[in-house]
Amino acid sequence: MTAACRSSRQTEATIDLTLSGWQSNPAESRLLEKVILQFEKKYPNINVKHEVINSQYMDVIRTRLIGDVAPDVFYLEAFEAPTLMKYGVLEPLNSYITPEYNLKDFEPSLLNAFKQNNQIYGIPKDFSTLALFYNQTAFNQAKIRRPPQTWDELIQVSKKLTIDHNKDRKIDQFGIGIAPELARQSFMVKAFGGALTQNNQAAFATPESLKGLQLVVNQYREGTAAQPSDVGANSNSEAFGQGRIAMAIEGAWAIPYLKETFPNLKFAIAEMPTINNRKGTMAYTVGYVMNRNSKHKQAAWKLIEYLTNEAGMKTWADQGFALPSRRSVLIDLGYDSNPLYAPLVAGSKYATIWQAGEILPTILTNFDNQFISALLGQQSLSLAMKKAQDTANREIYLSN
């Protein structure tokens, strides 16, 4: 907004707010800017500075919180929320929320990700689950009539879709892409009754947890699955769009990317195959939170409220980068009936939220390092997970 425009609005005491977040797509930021402009028209005495932080986002936020120069409102992933809630740097929002705001419109599991001790510290702005993306052309060529319904079927379908055209052991198309990260594999830990944590400690090296993870390791070692780096891609979405993998486990963010970058790609999406007769997937959510030391808390709440009410959420949520967290907006925009998005919506009912208390960052680092080693066959999965669990618990103990 120009200086002239701003000066014309200063008929009463002007409040300057900072809203910080990251940008996953330029179009997403443009939509958010549009909502902010609408907000400033409604509240002409409030100026909003939208700050995009794409590099080391949480490191920047933590440093600013320590230095008491953090933004008034900022994005917060559910993954990071428990630590900031624990240390009291977020403003509880219960006293700001009115019945008219209709808190019950939000998916409960998403809202719960920002709750602690009956206090609400964040409002989920959006979410995505994981679902199975599949190349319809590849399926037709392999005479596969429908997407796999179970993980056993997924294994068999992956074999049919793995192609070496020149018979030179250089595979042209792998059956499926694998992202060997805990953020993508946490629901596999639970598939046979395992758990990621127990009593505030890492607990993923049990036989039950290993059974689900072993499915992923076996498939990779059998040569029907590939990591993005194996095929010269930066992500599974890119590998899928390039035709190097015939199936990918991805979220809503991949849909606009694939449509724009690979317009000739014919693909469809199905719910995740069941494992051990159980439905499972991951869910990721981001909330708007308020800095507890904000000097303009009422104005900061007005901004959060405007961004997350039905009208505000509808304005930016119709591009499909993520799913709106309000059920009414989800339905009104037709995501629950759209063939591409409906499987992702369905997954929200049984998904594992990407969150496990303040110890998750420690667990994440140790898991990822050792899981890659097991995937590559450098050590057994059981030994790798035992090392990861022991190291994580040692670090958790020392930090307490």
The other form holds:
Amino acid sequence: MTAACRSSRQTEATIDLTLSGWQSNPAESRLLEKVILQFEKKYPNINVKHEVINSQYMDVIRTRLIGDVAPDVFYLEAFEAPTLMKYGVLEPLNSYITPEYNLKDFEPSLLNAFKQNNQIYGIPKDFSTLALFYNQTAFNQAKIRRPPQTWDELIQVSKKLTIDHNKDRKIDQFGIGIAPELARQSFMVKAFGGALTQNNQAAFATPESLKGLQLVVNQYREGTAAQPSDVGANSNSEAFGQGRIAMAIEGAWAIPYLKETFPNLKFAIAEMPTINNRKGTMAYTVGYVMNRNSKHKQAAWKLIEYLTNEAGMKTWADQGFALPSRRSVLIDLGYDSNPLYAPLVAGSKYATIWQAGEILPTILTNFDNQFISALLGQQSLSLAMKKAQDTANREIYLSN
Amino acid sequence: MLTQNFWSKQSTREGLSGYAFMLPTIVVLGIFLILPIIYTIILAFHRVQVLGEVSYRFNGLKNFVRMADDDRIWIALQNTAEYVAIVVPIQTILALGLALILNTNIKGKSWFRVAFFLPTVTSSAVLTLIFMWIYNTNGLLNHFLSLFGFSAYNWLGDPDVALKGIMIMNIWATAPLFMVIYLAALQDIPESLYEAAAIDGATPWEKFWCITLPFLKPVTFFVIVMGIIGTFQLFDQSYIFSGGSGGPNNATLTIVLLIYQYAFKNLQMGYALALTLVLALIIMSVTLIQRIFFKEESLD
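For the form predicted together with the partner chain instead of the form predicted on its own, what are the coordinates?
In what comes next, the whole complex appears, and the chain from above leads the way.
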């Protein structure tokens, strides 16, 4: 009787939900809108406002969380998750998840990125690893038959691929593109057994970490690798598409971009070359999280559930900007057998998730700043990393 | 007694009506100007947590002591000081030069005035994006330099030149504003002075040195003060140039950008506000020093 009363009242009042995220591509947004429309049809009393924030996403979300005007459901990158989980602004989702939702279907490492003290604060929507993109035309011209399997091979191949076509002493094609950012280099830190953090402190200036990073610096100093700005591009995928670099280490998001922007480009993708006889790559994941101060938590969960259950995920995950986080969907959509995506899927077995606790943003700024000066040869790598680590740790100490 | 009372009453009434007229301004300024300043000063001595459960904890001078240990502040201060020291003199001299040229009777005077003034009315975000294209490794500037046999610079990625790129852009964009101010001041100088000087046999250079410049002194003071305040507060250009990081290698990190990073990226409001106070103090003291400097000169 009471239940009936409540349900009839619920249908009368419409609930307004806000869903915020960024958009990597208009096509992706259109698909999401389609799923949201289906959702609104299924739950006529819930009205979803989809809002796209494309610039400085986290600054906007943080400011809105502070001002208590944050969206009910929003995207969150794994590496920003620890801070928000720590401050308790996210709703724990354990009590909402039903057995039918089949949480076990999610890749465990992705789910762990949004877990703290056994509480689940977010549902991973998709992910991507890094793999080696190579230009087949450039490889054929240099008579290289297969993509490099080890990092030593990669360095050798890069030398062959660094070409000055018109002999004006300005290199027209570099071997490989380098992104001098911690987000792209932290697997190099781990390659020889180093670690980003230890006991909630920066710890990347150890000899083991330096060994991996030195490979990148040496190659850049030799002139067989380039940053995007060296070749006048905004990103490595752009430089790769323009043929200014013959290899790039990129993720799934680059595939639709390259196909659309550079339709004549012939490229293939291989798994990351092994370093120190070990496989390694990065994985980036984005999840849906719920605002703890949301006024309509039940409705918000319904939305998250609808977007991340098998049917919902299937609808919008077939565009290939990222890989779906549910294993069943990944297999159903055939990503693991698609030659372009298979290396990225394979990488998920040995990838490290881009996340290192709430101190990562501090570490990141200091690493990026010093690493680039080492890359440019202004100081030695060991000195640069020592400085970055010390500054980061002092900032971490002082902010507590 | 009675008259005195009446008199005082009228004065209070006058005073009251005066304040009543000013009330809207007082309320608006109070809420949006005075209150935030007071709030800033108070919070600068606190450790503030704004995300999640809001909490304030008094921590005395800790925020200020922390600055001495913060390398990035010194880098930001150094960058900002270098920026001010180079941009302000050049843009002032350039503005004066342009104003002097446009004050003569050259052909197409008003066309030049509009053309020079255009960069100032363009949004700085748009200008920055245009300049980023010009500074691109394959961009216009490098192409131009290569005509003279210079090698290509990575203007956006090389820490040694990134800040200079912003300097060039800012000088180009702000000099015209000050040019207009100089132009207005130049037209206020009585023509008779120049005529008298011409009769005395003064050369154009002497006219400029002994009539024009002294007359422009108050305007120059204004231009330099506004220039210094504007350059100390450099934010949007370096923000767009570096994507908010202040890179490469902290080369485009300015004080305001650092404050932004602490406030909105690291959410350390108390520390960011303490930095804001220090910046305000720096600007105030620089302005005061100039005032003394300019006053002494005018006494001579």
